[in-house]
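Coming up is one lone chain in structure tokens, specifically the form predicted on its own.
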Amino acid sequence: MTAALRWIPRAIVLGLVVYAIFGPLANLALWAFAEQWYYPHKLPVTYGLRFWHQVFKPRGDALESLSTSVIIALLTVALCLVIAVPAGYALARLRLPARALIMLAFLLPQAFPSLAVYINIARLFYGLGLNGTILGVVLVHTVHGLVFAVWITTAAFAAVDRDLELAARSIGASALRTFLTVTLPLAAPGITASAVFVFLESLDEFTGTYFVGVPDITTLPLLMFTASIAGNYQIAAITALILLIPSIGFMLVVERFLKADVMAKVGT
């Protein structure tokens, strides 16, 4: 009996942090599937996919949004690893001065608040004629994405052995073809772990996508923000939904890519 009793405080700490995870997510499969819900009901009155089918029709704006948040995504990842490979192999392997103060400079787009921020950058862009554009929006994702980007993948290419390189090196291998055949095979799951996280944060951005990108460009959580506000919670659900599962599938991949070592050596 008083084994039991122990557990109870356990079991409800448990079943609050469930509650906590899953009970948006259920809030959100209900209001995707209800077709009338309304007060004083606690449970939808209607379930249907009437919604599902307006998301998805062919002149409908969920799946032109979604390809280009896709598309968008893909561009922020391509800038950053243009940028984040060289930088994170410059931080991991050279004596560079300062190299804390560079590491730190990567963080800073994180340590102000976006909102004043974005404002001044729309106000920039405005006059270099790239407000409304993909490439402005691409350019903001991608001052965000660096911070995943550089910070993982120094840590990815600090985590590979050096010994590995020096003996390719003593077998007559130069310095560019150890580069390609040694480091960058083994430093490639953390690279391909910051590419997922850049991918994930760059589709989720609103803020800086509103502020520069509005009303040219309409990315999935623009049109969910859109509908929202509009009352229109059955579409804003089934797009947060969609955002959702590329967010699931990713993280799993950044699970398996992203081993202990690599973590450990983020900031070292």
Contents of the next structure:
Amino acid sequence: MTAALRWIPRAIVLGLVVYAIFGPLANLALWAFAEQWYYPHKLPVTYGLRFWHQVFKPRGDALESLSTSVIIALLTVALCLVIAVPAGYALARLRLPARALIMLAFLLPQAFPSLAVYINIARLFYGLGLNGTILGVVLVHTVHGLVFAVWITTAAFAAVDRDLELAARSIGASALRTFLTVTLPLAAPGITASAVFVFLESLDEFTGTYFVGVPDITTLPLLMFTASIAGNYQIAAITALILLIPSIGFMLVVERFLKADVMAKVGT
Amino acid sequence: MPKHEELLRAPVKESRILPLCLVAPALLTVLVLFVYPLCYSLVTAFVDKGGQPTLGNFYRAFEFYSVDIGFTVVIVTLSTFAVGVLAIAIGGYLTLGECAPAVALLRWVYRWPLFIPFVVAAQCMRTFLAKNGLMNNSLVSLGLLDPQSTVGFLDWRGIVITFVWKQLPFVALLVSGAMASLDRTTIEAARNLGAGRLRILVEIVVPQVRPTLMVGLILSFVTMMSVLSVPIMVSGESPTMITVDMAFRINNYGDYGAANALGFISYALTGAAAWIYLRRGIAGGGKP
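Could you please show the structure of the form predicted together with its partner chain, as a counterpart to the form predicted on its own just displayed?
Below, the chain from earlier opens the complete complex, with every other chain and molecule after it.
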């Protein structure tokens, strides 16, 4: 009986937490399937998929923005990995002067409020003809995602057992071959995790794209923003749900990607 | 085994230049695409359109936006503080909680917003917190609120709620991770001496995870300081946050001077926050 009584306050607090987390998400889901919803009705008057057809109609804005977003995110991941994997290896394994300072340099884009920097990047890019281009947006996303890419790949390389590399070297493998056949495959899960981080960061990025992408690049977050400001709540909610799928999916599996041994070495 | 030692050192001896070459592309990216625009913004804040040094940009920034600057400080500070307190509460319950099902439920629930983008969080809150949004509707349905007395939260409170909802999982994840890796012996010793869980949390656990907590809070502070979508979408009214003013100055007047002056103020506020936290260590609940 006392055990049951102890559950009452616990259940109230947990209920509030669940409500606070899922209430806003439930409201979004309701809007995505509401065809009509007006005051004083507490729930949508009619449900339906009419707005889904509108969003997903062939050659519609949403599909175009989705493909723009995915292309930008994939290019950002590719560029980030190309420059972060060598850097991560050097930071984890080789002797570098001012190593701590170099590690900190990659944190800079997260350590300053970035909006003021974006407006100046946009101004500089305007002079270079990079405004409103895919490349311009990819560059902005890359510099912001680089901290995840470099720090996590560094941790992933640092977590690889040195003895395995030494074993490969002592049976005659070259340094490059050892890297390609031993170190890189063993660090692959960590590198994949960093790639997913960068992908999500790029897919969700709003402010940089808002300034550098104008007027030609409309990614999914920008489309959602425009629809919401214009009062098209259904369109905004459906676009938001599309953005939610990868975010929540990754949240649920993040620990499978980022093993504890790698996590422990992040930022060191 | 000398042979292994040789192998270990060999590549390093061979070239000092190789490690630098491997790091250079990544480092150059940050320097060219971040540090250079950052310096450019710092310089632009202090020169006029003709390139002469001036404080006119700051004069304009304060003349038009001093209310918004104060508003931004209050919103971001309040949000950071709330995130700190709630992150300690969540981390503390996950570490010290005795009821396994409740701990498991909380662990599963609290991080849902972790990777949700700010624009999506803003859209959720824009509908949830409205006068006739789901929050008020559900409270009225439960009989906890009178239908005539509902108020919307789409103002500064909405911005704070959105920021806390979005940033709390990140800080709570860091803090609970740090708490989980603490040495349990001091906690068990205190418990054996009869200390309550709240006291253990405040006097033993929190002081040990303070560095992690501070890093999380400072990163959150910076992030909230640069969000444009949430203030526009959640609170359309004036006063608003300086990120909105910066965008407005540029889109409507092409006034990079005043925008960069506001940008400089946002760096200064962040720097001041970091300095206060590091110096006085009043992280989270304000406990020493």
